[in-house]
Each structure stands twice: as C-alpha cells, then as structure tokens.
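Given as structure tokens, the chain that follows is alone and in the form predicted alone.
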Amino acid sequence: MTERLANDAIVDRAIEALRRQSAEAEVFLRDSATTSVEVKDGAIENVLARGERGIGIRVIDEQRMGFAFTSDLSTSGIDECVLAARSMSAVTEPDPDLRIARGDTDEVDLGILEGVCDRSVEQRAEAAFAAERAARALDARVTGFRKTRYHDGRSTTILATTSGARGSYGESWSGLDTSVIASDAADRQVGSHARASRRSAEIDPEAIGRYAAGIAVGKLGARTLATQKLPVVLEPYQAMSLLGAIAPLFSAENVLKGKSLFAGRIGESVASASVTIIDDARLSGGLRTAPFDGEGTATRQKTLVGSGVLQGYLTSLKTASRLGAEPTGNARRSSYSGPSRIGPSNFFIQAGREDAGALVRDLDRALRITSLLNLHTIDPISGEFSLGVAGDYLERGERQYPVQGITIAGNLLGLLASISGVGSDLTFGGAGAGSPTLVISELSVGGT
C-alpha cells in the first residue's frame, strides 16, 4: 500500500527533489472538500460530495518556465511531476519578468476559517427546503422552483517556492441559492437569488427564498418602456454584478494586452468623485480573503478609484516587473491544476453617507433595474455597451409598475462618471464582490 503523506511532508518531498534538480520553483498545494444538497419542490434531488488533493509545481530556468500538477502523491508521483515541469520549461520561450516569490508571508486570523462547519445532508436539505417555503409564502403565485441548493466547504492551501517564501492557511465557507418560478395565467417569470458567508449562522434560508420569490413575483405583468433617457437605480446586487463585469478592466495583464479602457489612464478622472473602488484581500471573514495569493505574495488592501481618479491596476509578480510596479498580491489561483491568473479579491464600490431610499425618493421618475443581461458583451477597450435588462418603473421612489423587454446603452466611462448618489447600504454577494445602491443620473433606454 502506497503511504499517504501529510500535506506539509508533501510540499517539503517536491521543494527537495526540485533543489536538487537546481530548479528556482514554486509548490502549491490545495487540499478541499465540498458538498452540496440540490432540492426541488420539497424533494432532494442530487447530493454531491467532492474532494480534490493535489499539487501544482512551477519551475522557471534561464526565464523559461514549465508547469506541472498532479493528484499522485506518492513519493514516486511528487518526483514524476516535479521532472515533468522541469522538461516542461525547457520547450518554452523566455520571459524575463518571470518571478518566484522570497521571504515567508505573515501568519494572521483574518477570519476565513469556522471552527465547527460539519452538517449532516438532512441538516444542508432542511435549509434548502426553508428557503422553499419561505418563497411558496410569500405569494400564492410562487409555483415552483428551477433548483435550490445548499452548499459547503473547507480547504487548506500550502505555497512554498524554494527561494524561502512559505506560507498556509485553512479556510471554509457556506452558501444557498435558488431560482423561483412565478406564474399568472400564461405569464411565467423567474427570480434568483444567492448568498454566502465563511459563517455557516449567517446564511437565512428563508430571506433568500423570500428575496427570490419577490424577484420573480415583481416581474409580472411587466410592460415595455418608451424609447427615452432616464435615472437609473442599480440597487446592490445589480450594481456588483456590473462591478464584476469590468472588474478585468483593472487587470494588468489586460492593460498591457491593450484590452482595458483604463490603459495609460492613472490619475485620470474614470467615474464621477463620489466613488471608490477598493480591492481587500485582508477584509475580515471576506468570501475573497487570503493572507497570500497563488504565487506566495502577501496580500493587502488596494484603493483602484479613489474619489473618481484612478489609482492603479492588480497585478502578479511577472505583470509588476513589466510595469515597474510593486504586486498587488492578485495572482488569483482556483486550483492546484492550474497556474494562476489575476483577478480582484473583495472588489466592491465604498459606501456613501446617503440613505439608499431617500436617494430614490428624490428622483421624479427612474428605472430601478432588477435584472441585467449581456453583462459578457461589453466591449473592454471601447466600454461600449447595450444591455438587455428587465425592472421596475419608478416615480418619487414608489414602484409604478414591471417593465422588461427593453435595453440600456452607453459607455462605461459615461456611466461611471454619471454616478449622482452612493447609498449607505454596501451589501457584499456570494463572489467577493460589493455594493451599496447607485444612481445614475441619466441613462438611453430603449423600448418601443
């Protein structure tokens, strides 16, 4: 029987064998497990329980660099990957920003990690089930359900590269989602909502499938709009989901590609000074949160728009070098099979001092949008963009009646720096990204 190595016996096998090959390297180690309960109609209908062990290597020699992972964590498996991204970087062309990170990273509690997160699949199916009947409760128009699930995890992440950086942590989380369906006669609508927490107790079943169900129900008996210009509300939830879609404009990697309007533009005006973009990696309990990031930098907080003006970009070791930057600690890393990518941690708008419905109350007409689509089909570099999106036609803040069938158009730069209010109310959703209710105080929407 092959003898199973303990996670810290596992990275110390690879950093070895890769010392004695002379190779500079990075291990990274992801050991998790997760589990999820799917329900529809007060039925289980999937459970699903999945592990994954593994280790990611990465060699750089003479700038050229090779990668190699692994589920075999044998002694004879760790040395067989350990060749195979050595032979790896001998093939590919040099680069000479390519960096391994130095120097150990900071043990702290940055709150990721619950102490007792074990639920029987009983326990995860009941709290799927209440957010089902909280939804069927709302109103009787609630008819069914497209999928309710409730979800778990824990993992432990180990880096270590054999310049001397090494670091670990352990982490957990929880979340539900679910999709509501609505009906009135022939009329059939869909409402969907998410959450998630690194603390089990902060997931509410029955708001979640109350929030939902309110989605679904509001939807009906929706009109179109004339063709005009008009405020627009993204309240939390579709404020971060245009936040996560130009989230990669901040990527470094794209700026250098040229494919991110933000390119050449620090200390530039790019939204209106009533908003702040921040990225928190250190941000306690964050669903983003990491005290290292996937190639072993230390991770910190990092003010993207601060007052309208842009600050800078996330950035991994080879795309600071290129820059002449110091990293941000945004080599993003899902997987020890595959290499890292840049991407935000806890990304959200900083909220304002402004009560989110007296903000809305003060305009005399609006769209209050509850859903957008097309988000992927925004045009990067030019920040165009025309949205199919479906809500509710405001005037004084008092919902008049459901409008979908119609679309939003602009340009991103326009949009953001016609941000007339911030709300209070910073919310944060299930993929690190956060928040509070925006106006915007003019926007082309197209109808009939």
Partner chain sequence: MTLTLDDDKIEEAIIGVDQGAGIRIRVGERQNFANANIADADDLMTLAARAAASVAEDTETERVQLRPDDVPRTHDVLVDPRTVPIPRKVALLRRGNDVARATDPRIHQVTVYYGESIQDVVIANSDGRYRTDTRVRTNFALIAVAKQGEVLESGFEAIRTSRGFETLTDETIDDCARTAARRATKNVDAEPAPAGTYTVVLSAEAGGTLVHESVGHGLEADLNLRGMSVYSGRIGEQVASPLITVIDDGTDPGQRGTAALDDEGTQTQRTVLIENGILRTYMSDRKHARLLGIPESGNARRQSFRHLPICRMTNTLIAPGESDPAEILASVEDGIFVRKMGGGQVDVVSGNFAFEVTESYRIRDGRLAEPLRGATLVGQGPKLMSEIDMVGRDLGYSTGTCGKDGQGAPVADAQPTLRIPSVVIGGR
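The structure above corresponds to the form predicted alone; please provide the structure of the form predicted in complex with the partner chain.
The next block holds one chain only.
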C-alpha cells in the first residue's frame, strides 16, 4: 500500500527534497472539499461530494523558473514533482526579478473560516427548495427552473519556501444559485442569480429566488430598441461584472509588457472624479480575503483609483521588484496546478452618497441593464467592448417596457470616464467584486 501523508508532511517532504537539490523553491498545497446539491422543481437531481488536493512547486534556478504540479501525493509522486519542476527550470530563460518569499506570514483572523457547520444533504436541499418556493410565490408566471444549487466547502492552503517562509490558512464558503424560468402565452425568459458567503447563515435563499424570478418575469414581452445613444443604468451585479473586465488593466505584468491602457498613467485621471476603486484582501469575511497571496506576500488594502486618479498597480514579487515598489500581495493562485497570476482580491468601487433610485429618476430616458451576454469576450488589451444586453427602457426612473436583442458598445476607458452617478448601494458578488449602482452618461445602443 502506498504511504499516505498529511498536508504538512507533504509540504515538509517536498521542501526537504528541494533543499537537497540546493534549489530555491516554493511549495503550494491546497486541499479542498465541496458538497453541492442540485435540485430542479422541488426534486433532488444531483448530490456531488468533490475533493481536490495537490501541490504545485515553483523552482527558481539561476533566475530561471520551472513549475510542476501533481495530485499524486504518495512519497514517490512528491519526489517526481520536485524533479519535474527542477527540469522545467532548464527550459526557461533567466529573469533577474524572480523571487521567492522570505519570512513567515502573520497570523490574523480575517473571518474566512466558519466553525463546524455540518449540514445534511436534506438541509442543503431544503435551502435550494426554499429559493424555488420563493421564486414561485413572487409571480404566477414563474413556471420552472433550469437548476437550483446549494453548495458549501472548505479548504486548507499551505505555502512554504526553501528560504524558510511558511504560512497556512483555512477558509470556508457557502453559496446558492438559481435559474428561474418565467413564461406567458407569447414568451419565455430566464433569470439567474447567485450569492455566496463565508458564513452559511448569511445565505438568504428566499431573497435569491425572488431576485432571479424578478429578472425572468421582468423580461417577458421584451422588445428591441432603436439604434441610438442613451444613458445607461448598471445595477450593482451588472456594474461589478464590467468592473471585473477592467481588473487586468491594473496588472503590473500587463503594464510592464505594454499590454495595459493604464501603462505610464499613474497620477493621471483615468475615471470620473466620482470613482474610487479599492482592492482589499483584508476585508473581513470577503470572498477573496486571505492573509497572504499565492507567493506568500502578506496582503493589504490599496486604493487603485482615488477620485478618478490612477494611484497604483497590482503587483507580484517579480513585478514589484522590476518597478522598485513594495509587492501588493496580488499574486493569486486559483489552484495548485498553475503558478500565480496577478489579479484582484476583493475589488470594488466605493459607495457614493446618492440614493440609487434618485439617480435614476434624474434621467429623462435611460436603458437599465439586467443581463449581459458575452462578457468573457471583452478584450482587456484594447479595452473595446460590445455586449448583448437585456433590461428595461426607463423614463424619469419609471419602467416603460423590457428590452432585449440589443447591444451596448464602447471602450472601458471611455466607460470609466463617463460614470456620471455612483449610488450608495455598494453590493458584493460571488467573485469578490463589488459595486454600487452606476449611471453611465451615454453609451451606443445597437438595435433596429
């Protein structure tokens, strides 16, 4: 039988093997377990108990980086991974700015690990059923569900380097998502919504069901709009999706390689003066909160855009060294199976002072967006975007009729500059992004 090692012993074995090779290296372990219960129309469809456990080893040999990963955590699997990482470093070219972390990380309670919370399959399913019941209760035109899913999970992350740095943390999360179908004699529409939280008690199934049902019912009878330029209202969930598309512009990697429209613009105005953008991996209970990043750098809060002015970039050890700056702790690891990539943590537009409803009532005519199609095709290099949208046509804040089969288009820089209203309703979504309601003074709308 193969020898089985605990997480800490796996990391220790890898570090010892790497030290014997006299290699400078970092070992990252993640061990996660999630349970999902998928229901549809009041019946359990799927129960999934998923586990993922593996290590990723990054070797820096003569300033050349090699990376290997494995989910074979037998002693021989670990040893082979060490050798593979070492051999891959011979393939790459030297980079004088490559670094591994030195020194331990701090121990700090960031509210990301819930105490024991063992729910039965039935209790998890009940949360999903509650969302479906609430959706049906909202409107008789709610006729079914594509899928409703409750999921929760926990994971352990350990990071250690041959130079003696070591840190670990545990985290947990719960979430619920649903796709509600609404129908009438002439039309059928879907509305989706998802929430997640570090604490299961914060998941409100009824509110999620009602929100998704509201979108689906609201789209029934949607028409198209004439091609025109219109003010656009982005509710928090749509605004945070677009904010996510802007995140790569802050990456120091992209800036240094000439692939960011923010290169060379620190101290300049890059957004409307009402916009302040913050990245905060220390936000208590945040979904992207962690004490250290994927390279072992302690995380911190930073203001990236302050009242419209670009103040800084997101950096890793390598890019901070090249820029001659302190690393911001934004080398993120999505999994053990790849090296860190620069990315945001809890990334949000600070709340404004104005009531979102009042902002909308000030607009004679506007397009309020409730669904965006093709977000993944936004090119962060050019900043160009063109998206399919569904939503409502508004006059003085009053909904006139739902619209779909239309587009909005522009450039991300133009979008940031034309934010004319920032609501006080800051809301965080599933991927750690947050935004209040935003009003864009004008966008091109494509239709008939």
